[in-house]
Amino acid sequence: MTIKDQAKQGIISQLIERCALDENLDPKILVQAVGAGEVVIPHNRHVHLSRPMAIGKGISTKINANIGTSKDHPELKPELEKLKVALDAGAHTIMDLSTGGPIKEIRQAIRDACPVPLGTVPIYQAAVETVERRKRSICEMEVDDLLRVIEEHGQEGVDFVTIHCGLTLKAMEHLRLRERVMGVVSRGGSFILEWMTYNQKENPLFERFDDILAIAREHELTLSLGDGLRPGCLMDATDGAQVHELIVLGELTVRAWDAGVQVIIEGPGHMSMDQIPANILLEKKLCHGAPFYVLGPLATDIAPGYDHITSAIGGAIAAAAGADFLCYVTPAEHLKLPSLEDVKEGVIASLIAAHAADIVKEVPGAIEKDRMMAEARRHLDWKTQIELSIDPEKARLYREEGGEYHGPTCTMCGEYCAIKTYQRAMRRGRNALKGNERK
């Protein structure tokens, strides 16, 4: 039986118990949510994760960090270093998006070093093999090769895979009816679109979805149903093509659940803040409450170099409205392959957004962290403040850079510290009150 099969029968496995403990949740509540498809636990049956993760309704918002080689930077070592940085910073899952170098060997090395759920986009490998090995164009990819690569990823221990199966011929009609500013910005989506237009055929990942479900069931692959038509700029958000794809993904979700396969729905993208809550509601309705995995969304398009911030703004709004899973965006987004520092900054920004949203969603234990920080600040307890920080290393560095950092206050206010002044005033008030009482 699959994880979902067991959960539907109310079987509380060790995996359910472990994730429930991590989430401060009753295992009975978690197993019910997994059975209903509102929560997923991506965990390939061929591996044992030391840090499994539950993703979905009623539990803490999770963060994914993308790493992976490119044709210009095919080396494995930097990506393993990024993996460590992302995990140390607090990423809950990792996706390997490699398109350069020996992709299979790179993926296996990342899998071996990754204690959390690992995701991939199999069509990347299929496309690279077609172009690099067979010297053909992407539109000449063989359908059987696509399925072979998906199965290969399952056999090798990948926990969740992005499958762009909602981009159909009918969805393409919407692209023709309303021309977009940015067109299609999903790399996997663009591969499928080119294949469909060249071959004048339906999306093979849509047509062969039952075969994909069989592979997913055999290897316990969670399907992350990709948004090949996600908006690449604010002007393209919430158009007919995007919504049509979401409707298709909702239909495929039910088919996957019937097959005992866990499902995540991927979402936008770039979107103005006022549209974000409506998009979350739309996904939850059309996709029957399946966990929603969003890239950002970026709340403005004019901040290259700072898109980890634009993403955190959109991500906080999205998660507060019910999104379950945030894909980080780094400062290097739209500009280059991220560095180690970019990876860390991206994870931290997303973690801040996720935690702020968890407070709104009343996730168990979320507000308690802020209460503890407030108490530490009230007592000018710098050691505890640093320990409670999302990024203790940076907090400690800033404290030390302040100069007289061993004193009770910081160098921003020094002797004019509002907290010290308030406490002094309150002590005087209490002493005055006691003096009056004695009189």
Given for the second form:
Number of protein chains: 2
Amino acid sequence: MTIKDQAKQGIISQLIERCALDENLDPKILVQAVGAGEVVIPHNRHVHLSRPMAIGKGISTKINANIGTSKDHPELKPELEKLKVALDAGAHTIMDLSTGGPIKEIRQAIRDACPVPLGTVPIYQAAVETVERRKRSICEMEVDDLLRVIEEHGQEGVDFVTIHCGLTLKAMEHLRLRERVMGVVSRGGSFILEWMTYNQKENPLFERFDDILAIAREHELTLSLGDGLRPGCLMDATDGAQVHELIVLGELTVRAWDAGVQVIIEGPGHMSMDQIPANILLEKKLCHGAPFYVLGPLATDIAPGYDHITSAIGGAIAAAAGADFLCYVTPAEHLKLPSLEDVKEGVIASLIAAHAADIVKEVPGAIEKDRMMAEARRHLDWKTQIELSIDPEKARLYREEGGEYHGPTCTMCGEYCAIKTYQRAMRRGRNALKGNERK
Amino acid sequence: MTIKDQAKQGIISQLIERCALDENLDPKILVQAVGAGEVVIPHNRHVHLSRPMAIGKGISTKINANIGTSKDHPELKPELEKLKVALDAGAHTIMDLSTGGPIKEIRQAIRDACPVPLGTVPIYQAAVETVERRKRSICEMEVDDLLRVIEEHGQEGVDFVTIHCGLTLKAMEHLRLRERVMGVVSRGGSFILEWMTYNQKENPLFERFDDILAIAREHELTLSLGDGLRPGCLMDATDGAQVHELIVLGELTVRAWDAGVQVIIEGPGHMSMDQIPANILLEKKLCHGAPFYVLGPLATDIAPGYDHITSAIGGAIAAAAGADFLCYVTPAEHLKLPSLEDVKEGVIASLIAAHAADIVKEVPGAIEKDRMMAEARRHLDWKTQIELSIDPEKARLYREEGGEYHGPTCTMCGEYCAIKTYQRAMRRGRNALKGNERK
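Would you generate the structure of this protein in the form predicted together with a further copy of the same chain, following the form predicted alone above?
Entire complex below, previous chain first.
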């Protein structure tokens, strides 16, 4: 039985119990949500994750950090360092998107070092092997090879895989009907599209979806149904191509659930703020409540170097509106492969967005963290403020950089600290009041 | 006549013409908005600003950068450097919040170097002079001294001043009625509160509002009515004290307008995302459409070191909901006086929030910038992408850090670039289609 099968039968496994504990949730509620497909717990059958994660409705928003080599940076070591930085900063899941160097060995090394759910995009490996080993173009990728790679990822302990099944011939028509400014910006989506146009055939991941479900079932792979047609700029957001693909993903969701396979739906992308809540609603309706995993969304296109901020804005709005899972975006997005520092900044920005949204979602314990920070601030208790910070290291550094002055306040206001002044005033006010009462 | 008087009479001055040009707006529309108080153009009578700014409804969202010395960092030079950094990064206005060193000389030096509207908080100087020169406590600040300082700022060319007139005895009762976690976190607000509790008298800035209006009228000072009771943490947001003060500010707005004085209303602060739109609506209703100037709002309290991000989230939502003017928050907020780098990061984060909101507000030309960036990305035109970036310097640096690889794509995907793959696929698709048509 799969995790979903068990949950449908109401069986409270150790995995359910563990995740319910982490979420301060009654296991009975969690098992019901997993059974209904509203929450997923990506967890490959062949591994034991020391830090499993539940993702979906009614629980805290999760964030994913992408790492992985590229052809220009094929070394394993920096990626293992990024893994550590991402985990230390608080990433809830990791995706290995390697396309350079020995992809299989890199994935295995990352898997071994990764205690949280690990995701991949198998078509990257299939495409790179077609080009590098077989010396063919991506168009000549063999469908059986693609399925073999998915199976390999399942056998080797990957917890969730992105599969671009929704980019169908019909969806392609929408791209022709209304030309986009940016076209297709999903790497996997563009590979599939090239294959389809060259071979003049339907998307093989759509055609062979039942075979993919069999693999997913066997290895307990959670399917993250990719949005190959996600908008790559604000101008392209919420168009026919994007929404058509989402409808297809909704149909495939039902088929996956019937096969006992867990499903996540991937979403935008680049999108102006006002369109975000409608997009979340669309996903929740068209995909029957399956968890929504958004890449950003980036609220503007004009800030390369700061896309951790543009996507913190979009991600916070998305999560507050019901998105369940945020893919981080680093300051390096659109410019280069991220550095260690970029990875950390990306994780922190996403965690801020997720937490700001969890307060709105009324996730148990979320606002409590803010209350504790406010209490520590009222007492000018710097030690506790730093401990409660989302990044204690940076908070401590900044506090110390304040210079020679290490009094109870900070170098912004010094003795003119509003908190101190207020407390003095209110004490005096109370005493004056008492004096009046005695009169 | 004041700017507001002239505008009420429909007189299109050079200042109106200049600002209308900057905003791509018909001067007739702008003059009407200034006359109605929905837009302000802070511009002291005794100066000529080479870069005046209109702030308010129907035009682009503006952002302010706070600079200024503190007792622990009283030197002028770093603050002049911050001024340059803030202006270079794109700040639309500057506030000098100096409380350390020779405040008057510092302000004059900043004024001389500042081509955009300059704001101050006169009570800081009055309080510091009471403590440092007169060796008295803030409670013993003389009301006439306070008014003299406001007048001095007017005489010396300050364009807008924050005055905490709304923190009345009645508003204080609300603080006692429902105790806050953080109390009062506005520095000026806390000074007034201490003065009121010590002297057991009404807020002198409220009592002497007509005198303040006379000064403002004489020197063409725009009044930025301060929110001394703004929430300092999420738990304190949208409470009786805050809303009571806002009601008072609305009453004072009408009195100021009747006196021909321009008004800005200051707002929160710390606030969960879901409360922000209601707070904007409240201000617009209670203050009769006067421009709203928000400090953040910070969408969570738990991220010291990253409050440029927490407030970019809140600021974007606020501006999209109708806030007109964002006060930047730097990564140093809550920890220390900001460094040069902090100032730059604060300005950029606020500009991102403002621009993301301007797209939603349908400000003329806003989305056009995103469209141009998308076009440059489609063509892998890196030169144009960098030029169009909100911070070309950082974008260029990141692009160059991409390493030895300087092909047409970037080190994220290299030859597996989705944009290239898509274009190849669509060319092939079109050719195949043409082939079919010929058949």
